[in-house]
Each structure stands twice: as structure tokens, then as C-alpha cells.
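Heads up, the chain below is alone and in the form predicted alone; it's given as C-alpha cells.
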Amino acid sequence: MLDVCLLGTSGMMPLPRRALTALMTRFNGSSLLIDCGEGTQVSIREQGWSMHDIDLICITHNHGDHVSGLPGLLLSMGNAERIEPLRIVGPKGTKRVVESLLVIAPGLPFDIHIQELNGKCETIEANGYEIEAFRVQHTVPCYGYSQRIRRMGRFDVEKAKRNEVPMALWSRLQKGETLEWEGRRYTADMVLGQPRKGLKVTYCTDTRPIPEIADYARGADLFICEGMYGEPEMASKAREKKHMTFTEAATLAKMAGVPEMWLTHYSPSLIRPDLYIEESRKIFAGIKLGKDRKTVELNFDGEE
């Protein structure tokens, strides 16, 4: 099971009922945060979730509306007596930005490990899932992220017996371990069936609608994408500022073949995004308006 919460949906500046950009997911006792705009920790508290369990923070890019909430969040995590290390991943320049922000968040009781991304696509292993970081097209280096939870095949008793696997090893092999036992090597594939469908969430903001985004979002159970502008007359501004319109986002979702898309990162001038969604639904029926603290629980196939 993967819990997903869109903590903030505003771009550029916060509004009274619209915090700046952030997404949080929870899986197996660990939390992931993507971006940390102003108001993020308030949204976490209003949602009733814990910031103490955040083990990884992924930054799309180093503009203020995506990182301005970091100092307060880190201080609150420290005040909650967190001592476990925290990983922060982001594009080139993230180390300098985070270290600068830490000037006003001194004395944290936990270590921070910063990883800067340089490639077109990089994979990060974290707490039982993978993060696929892929470069997008903005005015500064910027990445989208896919969180992927893989799922092993079912335990196959007959297969284990055929492979003469000692029963004492079954439970550990079922968890994916590789073991040595009485001079023989045993692997998980000796007791498991074919891998089953896992879960995938793709998050992408502050970019033009390049085709590569649809490629990276393919297979996602949920695609969360920026919709900075809904008004048709703002298309030229979207191109100029390297952002996206509702219809451009909908086209990407259609190309990716995803079942559902949430729009986010609205322009502060877009007070009523609901007035412009219908045209996008003609392109992709599964498009929905994101809003602060919009939440979903994603389950593996066959589970409620």
C-alpha cells in the first residue's frame, strides 16, 4: 500500500488556501517528500501525518517556491528528536542551496546527506522502493521523479520442492534474500513465481511538455503534473516561462497511457482552475484538479 498526499498546489507564491508545491508519500513506515515549498510542514500537520518519518527529500529544482519550506521543516524534525540521517536529492547546485538554508536551521541532531543529480536519468534505491529521476525542460536544471515499488512473485511451494530448497530457507528466500547453505547457493527465483505488478507514481512540474516525460510516466498508476495555466490565452506565456498548460499536460497523460492524472502547481492568477478543465478532459478523460491535501491510497492488484 502506498499513501499519496498532494500537500501544496501553488506555484510562485502561496495563497490563503493554496500552499506552495510539495508531495508526500508513505510506504512501509517510511515517508518521501518531493519539493518543500512554504507551508509544507503546516500541510503535513493538517493532514495528520508525521514529518518525523521523512527519510528522503527529492527537490525538482532550486527555485524558492520549491525549497523555501526546508529550514522550518528540518528544525521541526530536529525538535521532534529525530536522530536518523536524512537524504536530500536534487539537481546540481542543491548542496550549495541546502547548506545556505541551514544557516538559519543550525544545530540539527541528525546528519544530512546530499546527492546531486547530473545525468539525464538516474535511479535511487530507498527504503524498499526506487526513485527514477529524469531531466525535464525548465529555465534551470530540473528533474521529475517516479516512485516505483516492485512486487515479487508469489511463493511457489512446488517450485521450491522441485529445486530441492530446504524448508528452513523458504521464508528468507521469499523476502528476496540470496543464501549459502551446505555448500549450495539459493536464490529467490528458486521459490517465487513471476514478478507481479507493483505501484508507480510519477511527479513532474516546472517544465515544457517534452515527449520524454510521457515515456517516464508510462506504467504509472498516478501521474501528477503541473498545470500552471488553464486559460488558452496563456499558452504563449507558458512557452516563454517554460511551463505547461492544462491541455499540454492532458496530452502527455494520453501519450503515457496512465489511468489518472492530477494537475498541480497553478499560477497565483488562476483562482478558478475548475473553469478550464473541461477542454482538457476532451483530450484525456482521467485528468483531475489537484488541491491541497488531496489524498489517495494505492493498493497492489488483488488487495483492498
Second form
There are 2 protein chains.
Amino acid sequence: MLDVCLLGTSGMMPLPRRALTALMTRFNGSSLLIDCGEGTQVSIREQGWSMHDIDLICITHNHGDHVSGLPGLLLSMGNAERIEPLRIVGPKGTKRVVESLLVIAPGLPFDIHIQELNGKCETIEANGYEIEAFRVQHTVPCYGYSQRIRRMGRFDVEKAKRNEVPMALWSRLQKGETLEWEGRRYTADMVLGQPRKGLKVTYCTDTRPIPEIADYARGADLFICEGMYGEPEMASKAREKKHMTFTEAATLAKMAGVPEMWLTHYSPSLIRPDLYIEESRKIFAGIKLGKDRKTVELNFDGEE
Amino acid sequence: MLDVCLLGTSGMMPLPRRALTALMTRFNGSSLLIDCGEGTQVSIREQGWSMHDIDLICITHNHGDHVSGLPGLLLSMGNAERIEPLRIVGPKGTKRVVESLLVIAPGLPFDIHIQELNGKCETIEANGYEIEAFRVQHTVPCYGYSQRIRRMGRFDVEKAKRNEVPMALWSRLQKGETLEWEGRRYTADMVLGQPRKGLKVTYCTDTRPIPEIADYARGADLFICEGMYGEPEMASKAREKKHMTFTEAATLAKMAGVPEMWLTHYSPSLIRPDLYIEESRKIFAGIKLGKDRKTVELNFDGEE
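Other form of same protein, the form predicted together with another copy of the chain, not the form predicted alone:
Okay, now the whole complex, with that chain kicking things off.
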């Protein structure tokens, strides 16, 4: 089970009742945060989730509205007595930005490991999350992120017997361990069937709708995407500012063949996103307006 | 008329419905802000006031909960097309902190002039505000601020005549100007009576209740003061962390002889400040619980 919470839906600046865009997910006791604008920590509290267990923060890019909440969040994580190291991943420049912001968060009780992305697409493993960072097209280096939870195959008794796996090892192998036993090496695939469909969430914001994004989002159970502007007359501004409109986002979702898209990162000028959703629904029926703390629990097929 | 708004009342970290402690005042088209934690700009919007006209930001000290909202606020002021220079005043170290935070607010359309305080007490003049910064006692250099709006005397026709001031100059002198006319110099005091009682607001937080604070608050119409802890059993923690309790704040108010005190900067552990106000009211009857966006319009005597 993957818990997904869109912590905020505002772009550029936080507004009353519209926090800056950020995404938090929880899986197997480990939380992941994408972006951390001013107020992200308040939205986490409002949602009743814990900051303590955030093991990885992915930064899309280093504009203020995506990182201004970092020092406050880190201070609060310190106050929550986190001591385990924290990883931060982001584009080139992230190290300089985070270290500058830490001027107001000295003496944290945990280490911070910062990894800068350079490639067109990089993969990061963290506590069961497999994260694919893919470069998008904004005014500064910017990445989208797909997170994938892999699901192993079912336990296959016949296969285990065929591979002459001692029964004493079955349950540990089923959990994915690799074991040595009486001079022989046993791997999980000796007792498991084909990997089953896992879970995938793709998140991207602050970008033009380049077709590569649809490729990276393919197979996602949920695609969360910026919808900076709803009004058709804002299309040229979206091009100029390297953002996208609702209909451009809908077109990406259609290309990606995903079942559902949530829009987020609304311009402060977009007071009523609901007035513009119908038009994009004609392009992609599964499009929904994100709203602060919109939450979903994604389950593996057949899982309750 | 001086508009006063306590933008938030939280200490240490922002909470849902309890923003970090900050104060904003408006006088004669110019706004002043004391402290700017994460979320301060949202509270300003919630109050319906404008960020554009903030001409001076006074920082009590450089702990995260008092400055973490600065880069976001400055970005929003830039987006609001402010171009006039902004002054920031704070203790030693403020320049380094603000400049580090500006890593995420590059290219602002206005200049920032930072003034660091060193003395025990320093006076700053800004657009009709006379600000007295006074050093308090925290774990790092920290200042309280009194802001005073002076009020000139009434126009005195007899005095103007006695001083042989040409009638053509009366109205400009009444506004406080100094003029040259036919070889003679005319000053406002030649047409005005004794200065009348002005307005004064004192703000201090993150300090032990040293008696000097009462001296600086004397004559204030409103004294806004930290009340980090309400519970009597927290008195030793307050001493240790260099904060104060409700009753310590009340004692300062009594010593200062002010008519009214608002408490603020509540510890996140203090869920129900209202449970502890009665005890401090026995010491000082004019004590009130600050709450987010508690507002008052202070008027000169006899002014509507």
C-alpha cells in the first residue's frame, strides 16, 4: 500500500487555503517528499502525517516556491528527534541552495546527504522506492519524478520444490532475501513466480509539456502534473514562462495512457480552477483537479 | 491612526491555524513588519493587508522561526511590483543570514539595505515611525522593538502671530515643514503648541523577563510580549531556554504600567493557552491572549 497526499496546489506563492505544491508518500514506514515550499510542514501536520519518517526529499528545481520550506521542515524534523540521515536529491545547484538555507537550521541532529542530478534520467533506490528522475523543460534545470514500488511474484510451491529449496528457507526467500545454506546459494526467484504489477506515481511540475514526459509517466497509476493556467488565453504565457495549461497536461495524460491525472501548481491568478476543467476532460476523461491534501491509498492488485 | 495586526502567535514552528509570531503595523501608507517566519506572508494575505508597502522589516533575532519566511515574502513583494528599497534591521549576523536566504530570491526588483544593531539601545527613523530597538536576553543576540508615532502640537494662532509668521506659510509649517521666506527661517514649533501624546507599541519575544524591558515598554499603548509557557511547572524550562512564562510577562506589564498586554509566541506544547491566563490576570488585569490576526486600530487621543 502506498499512501499519496498532495500537500498543496499553489504555484509561485502560498495563499490562504492553497499551500505550495508538494507531494508526500508513505510506504512501509518510510516517507518521501517531493518539493518543500513555505508551509509544506504545516500541510503535513494538517494531514496528520509525521515529518519524522521522511527519508528522502526530491527537489524538482531550485525556485523559491519549491524549496523555501526546507529549513523550517528540517528544524521541525530535528525537534521531532529524528537522528537517521536524510537524503536530498535535486538538480545541479541543490547543494549550494540547501547549504545556504541551512544558515537558519544549524546543529541538526541528523546528517544530510545531498545528491545532484545531471543526466537526462537517473534512478535512485530508497527504502523500497525506486525513483526515476527525468529532466523536464523549465527556465532552470528541473526534474520530474516517478516513484515505483515493485511487487514480487507469488510464492510458488512447485517451483520451490523443483529448485530443491529446503523448506526452512522458504519464508525468508519469499521476503526477497538471498541465502547461503550448506554450500549452496538460494535466491528469491527460486521460490517466486513472475513479478506482479507494482505501483507507480509520476509527478512533474514547472515544465513545458514535452512528449518525453508522457513516456516517463507510462504505466503510472496516478500522474500528478502542473496545471498552471486553465484559461485558453494563457497558452502563450504558459509557453513564455515554461509552464503548461490544463489542456496541455490532459494531452500528456492521454499520450501516457494513465488511468488518472491530478492537476496542481495553479497560478495565483487562477482563482477558480473548476471553471476550466471541462475543456481538458474532453481530451482526457481521467483528469481531476488537485486540491490541498487530496489523498489516495494505492493498493497492489487484489490487495485490500 | 496606527493599525496593528499580530500576524501569528506560534513559537518554534508553524502549526495549522497558529502561524509563527510576527507583527505588522500600518501608518500613513507605510507598513512595518517585525519578524518574518515561515507563513508570515500567508497571514498577511489572510488579513487582507498588502505586502507591497512594507518599508522596514525588524528582525528580533536570527532563529529560523523568526526569519524563515523572509525569502518567500521578498519574492512576493517583487511579484507585487515593489521597486522602492526595503530596509531590514536586526542584530549582528542579520546580513549574513539574509544574504544566505536570498539564494532562492535572486533578481528582486528592489534594493535591500540591511542595518545591524550593536548597541544596547538604538533608534531608527522610518516614514514617521520612530523605532527604539533594545537588547533583550536570549540564547543569541536578540532585540525588542518599540515603535512610536509622534504627534505634533495643535496649531496655535496666537503663537503664530506672536512669532510674526506670515499667514501664507501657516499650513505648511503646521505639517512640520521648515521654510525660508524673505531671508528668515520658519520652523513648525513657531506655530504649534506643545507636542501631544503620540502612540507607542512595544514588542518583545524570545527573552528572559529582564527589568529593562519594562523600562522600554513604559508609556506604550500596547505591549506585545512572548508567553512561551503558561503552565507553572514550565518555569524552569523557561529559564533554561531563555523564554518567559505568562506570569513573568504579566509582571513586566505591571512594572511598565501599560494599559494592555497581548501574549504571543506560544510553545507548540501549549495547546490551550486559555487555561493559564487567569493566573497572570491576577498580576496584571490588562493581559490578553494574542491570537492569529488579532488586530487593533490605535488612535491619537480625541481622534475618531
